Amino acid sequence: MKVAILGFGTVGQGVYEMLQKARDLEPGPVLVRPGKADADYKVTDISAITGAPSVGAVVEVLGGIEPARTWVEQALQAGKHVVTANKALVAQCGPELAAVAREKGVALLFSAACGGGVPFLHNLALSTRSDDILSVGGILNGTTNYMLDAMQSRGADYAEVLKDAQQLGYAEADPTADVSGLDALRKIMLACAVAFEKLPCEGLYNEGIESLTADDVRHFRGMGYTCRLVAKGGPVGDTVFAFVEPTLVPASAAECAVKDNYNLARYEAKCAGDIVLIGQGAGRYPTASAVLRDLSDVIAGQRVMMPQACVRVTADCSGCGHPYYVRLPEAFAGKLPCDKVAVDNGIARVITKALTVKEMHDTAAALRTRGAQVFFAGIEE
């Protein structure tokens, strides 16, 4: 099957190369943006794509929503499979694209969108089959585990290890939608769309780790805890809960041996137990293999990973909650239900009882419109 690349940056790089060593798959045409098309093979028209009729499938790397949005639903209405890597994408529009694919016959498969070389989205649906899955989650953010990683380990501070890992490739000049927990929400949100057929868009709770200081980890360490930044999600009633926030997992959790850019992704079935994947979250070549997975599932036959009965949701974080570590100014420590309080030069550390994740977030929200500086993180035992 000849396949087509839209986009021709790092991934789009990876997966032609890995394309052209590859059992069955052969690569076609790559789109490139006017004036780059410097090589036979690239094109700058979508319509040398999606009008060639030896091209079979075609492989999604852009990122963001337009113009990917447009050239995809414009593959799929050409008859072409499409596998994409844009979480972006699949989050706002998944379901729509996949009633296109249905309409036409073709697949569209993402599970290089959510966890790079780590194939979460892919056994997460082949298990949705045959067992009921009860949760998922895990470290989906290489970038972020990095920087705690190394603020965890070389006691760095957080300014430093965002450099390290801009100049390593791991994070984006703008490392925005790393740092904030975006990218990890829009994971777990493909992450639940696949395992309970609801796609969350409101009501999700998001917290990065903008404000975590090198002081902080020390607390953690003292405490005998590592901190890392997790995605939650699993059904409640007629909806999910879906939340991103740091959290405090003892030495004896699988999360604290992941470290550098690695992910671990994890899914709770009701027969087979808890699963549990780690591997490069990222780069090159591990999301290109996520890629050519995919593009070998549509030669096998697979046709869907966006359940045809999905439906949008507003998740519910009321009822899902834990103690909390807070970092805050000495004057608000008294807005928390506190178990446990230390102050030094008007800063509080407090650990909390047990707050659902809506009471957390959105207390915090309220603190910071006054002013205050706050870090907070799940603890988990």
Ligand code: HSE
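Since the one above is the form predicted alone, can you give the form predicted in complex with this ligand too?
What comes next is one chain alone, with no partners or other molecules.
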């Protein structure tokens, strides 16, 4: 099958390279920006792909919503299978694009959009056929895991490790979505859609690591904890809960051993129990390999990953909770139900009583509107 590629950045180049060596697959035209077509396989007009009868599948690795959405829809309408690594696109437009794919009888697979090289959504989708999924989650962003690991293990500085993660090809073109937790949130949205046929669009919470300091990391270490950016999702009533937040995990937790750009994706199935997958969650070849795995699934007959019955829902994060570690100005510490407080130089470090995710994230947002600098992390019990 000849495969066209939309986008020739870090992942696009990896996909092109892997296609050259693949069995049953060969590289087709690559869509690049006007002025960048410096080889005969590069084109600048989508119609050179959608109108090419020899192209059987299109890989979309542009990122962002437009023009990716328009071009993916055009490719599906033209009867091409589509494999995408674009989590923002699927989280926002997945159900509509899936409907077009179904109407045209072509594939729309996106396991490369969640977990990089870790076959998370692929296995999750497989498990839903024979088991009930009870929860999904894990470390789903390679950039922040690389940063947190480097800050904790070698005391590295935030700005320096973010630059390293960008140079290593882990971060998004604009790393804001990585460090704010939004990238991981989009991934847990996709996992909820696949696992529970519910795509949460509102009522979601994501807290990132932008306000984390080397001092915080020193304190976690002193308490025997490691900080990881963890996503969680699960069914609740007619909807789901879904959130992302820095989480302090004890040395015994599997998440603690997840290093560098690795991800740990887990789900609990009613009969199978806990399933845990660990592997590289970001980078050229891990993500390109996930794209090629999806292309092989297309050849094997797999079609639309988004369940047909999937509906958009408002998430409910008011039922799940745990204690939190919160660093904030001493003057605001009274706003939290404290179990322990340590104050040094006007800065309070608080261990709260159990709070719901909604309570903690809403409280932090309210404190920030009053000018307070706040960092918080859930504590895994």
